[in-house]
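Coming up is one lone chain in structure tokens, specifically the form predicted alone.
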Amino acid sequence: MSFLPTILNGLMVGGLYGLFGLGLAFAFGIMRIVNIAHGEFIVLGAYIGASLLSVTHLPLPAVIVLVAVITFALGWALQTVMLNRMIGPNPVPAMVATMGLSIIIRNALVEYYGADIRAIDIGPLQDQGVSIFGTSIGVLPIIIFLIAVLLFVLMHILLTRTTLGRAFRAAADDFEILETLGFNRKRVYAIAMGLAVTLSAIAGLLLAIRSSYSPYSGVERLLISFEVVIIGGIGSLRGSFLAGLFLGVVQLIGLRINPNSGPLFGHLAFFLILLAKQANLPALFIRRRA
């Protein structure tokens, strides 16, 4: 029994997890804001992109840009209107607030689209598959690593070479140094927070056409970020990248084992390398700012 087509399986899954754990990361990392809400605003890019799918029948290239200006929108939007509000050493009221728009977020979804379990259709290229090492691999999967992998390397790009993400790093060390630099704080927590919803919903779209979700499919999201953001390190981009494809291969390996487990696998293993942290044991990824 060969383990090799569910590792790479594993990977490509992963890849998305990684994005989960990114979007936020970088809201906690830039703006020290935990984000409740990000597990319902992954499965709010899915129904977004879902409906943009079925209603204008555009290529999934175009839907998944269309997906990131609408949700970089909501992000803006979610930081402006309400969250720069409540930035301050005490992160109760950004946690609560982002907990009571999971809730609205939720109920929203089951009132328009109704709580039944759902899955995007994108026609033939989802049966199509590819050789890879005498496995065959299917084409959609690779695809949407692929993605993943380019994200992470454009972010990597936008906080390294630009002057943007070196307000990012100034407002992650020290708001007041990003002042005296002549940035507007709001702002740029703003656009921070877009990206980071951006991320997560464009994630949540191609999880989608993976698998299944519903409107209640946020929580595990949301727990899945944590795992990656506590495994690969707030702060480390190549972290998060480790991590997410760690959590997709042992929760693959997992559903091999026993098809009854869902992602209880993952979170074991998480909960080991907790453990392991907790007992200052050799980790499994080594915190490093990317």
Second form
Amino acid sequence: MSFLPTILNGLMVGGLYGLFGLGLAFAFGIMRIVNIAHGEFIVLGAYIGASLLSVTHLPLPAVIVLVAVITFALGWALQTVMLNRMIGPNPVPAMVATMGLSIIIRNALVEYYGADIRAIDIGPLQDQGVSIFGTSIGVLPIIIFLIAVLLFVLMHILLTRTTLGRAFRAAADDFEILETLGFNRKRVYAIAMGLAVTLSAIAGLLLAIRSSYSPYSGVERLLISFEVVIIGGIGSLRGSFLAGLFLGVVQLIGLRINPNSGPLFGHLAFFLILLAKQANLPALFIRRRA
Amino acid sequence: MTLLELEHVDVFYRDLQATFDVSLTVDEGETVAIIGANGAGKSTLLRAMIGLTQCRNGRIRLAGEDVTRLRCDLLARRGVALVPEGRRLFSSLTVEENLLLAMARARKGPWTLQRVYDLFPAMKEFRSHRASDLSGGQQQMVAISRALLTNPRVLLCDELSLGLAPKVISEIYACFDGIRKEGVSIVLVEQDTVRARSASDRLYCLLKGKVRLAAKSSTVTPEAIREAYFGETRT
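The form predicted in complex with the partner chain, contrasted with the form predicted alone above:
Once more the chain from above appears, this time first in line as the rest of the complex follows.
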């Protein structure tokens, strides 16, 4: 019994987890906004994508682009209509507001789509496989993973090579000075939130294609996002990506060992990392000697 | 011609009134120094001039246009630039990225990347360093360049000399002749009265948020400055 396919599949889910974390970290790093509705936007991406696929019969790439545009607009609107009125030194109002929003979105999804667990069916591609290192891997997971990697690369280019990306990083450092250079803070924030929501929603759609989702999946997705951010660090694209891969692999290996464990092993691994980060092992050692 | 004009301006720092009924003018191409002790309201006044803090009473005019309620970014695009106290470079960006960001929303004008590198040749050597890795003097060069690259009509400088070695301060001030030649107006906020006086055409001295002295820098006596600065009345 080989763990290789499990690990490969874990990496491929992990790429999406990395994107979840990236979206959350993006909003927090730039605007100090903890978006509790993050998980709901991830699920919303899946529902919007599923509806588009079933209603319009467009090909998947076109649907992904459409979902990106729609969710960017949603993120923009969220920031412009609601969160820009709450920016300030105190992060709690925005947290409470997005928590309320998460409840609204979740229940709206239940009302409209029903509470049952679904999966997106995209046809024959779902069953195709290729052989890598002597094990069979689905073509779809590979494509999904490549899309995740592509999004990370695009974000890296955006942040390091463009004015908008520099403005994002500068806003995280010192938004007042950014304003004195002629940048409209609220507009920069709106674009940042649009992007944060887009990244997560696309990842949510892609995850829905290879696993299942329901209106209540958002909480679970939010938890994963937080874990990715905490393991990977806020300001680091690579950190988010690697943390996502780590959680994905641990979770799938756990599922392989015990199919009933669900996301337990991922959370357990996160807990251990949290302990290790807090423990400051050398300091413990020194204290004992003194 | 008057470029920047403050009329009876009251600015608050949180709930504390920082300036009381301050009126001052800055002419085109002129260098005006605002001096005063710690807490006299100098920095708060500068914040009001660029719109980072809204003044509660009074008017601010830029080239005759009322800009009292204008947002900071719009004021910046109309030609007000700030070299903030403590430099406040974007620390996670490189020096050149700091400068490129300033150019992104800049007005048309004489200042280009090449021109600021000519002004501070040393800056070329650390252009790819992170802003947080620079010395205070180097940071100040970048902060001034960043403000200049927006091609301002009026350049607000807050405590340029703060925390810098005297030799470095002299180098920084030496570059001001080059900046003035482009016709930009300069507002210098300083605690160092000697330097402020020698670098400016006119000066205002603030005491506890009020203008205590307004005079030509070339004719004002050190005694008059001292009196306005400390609020001493001679006995």
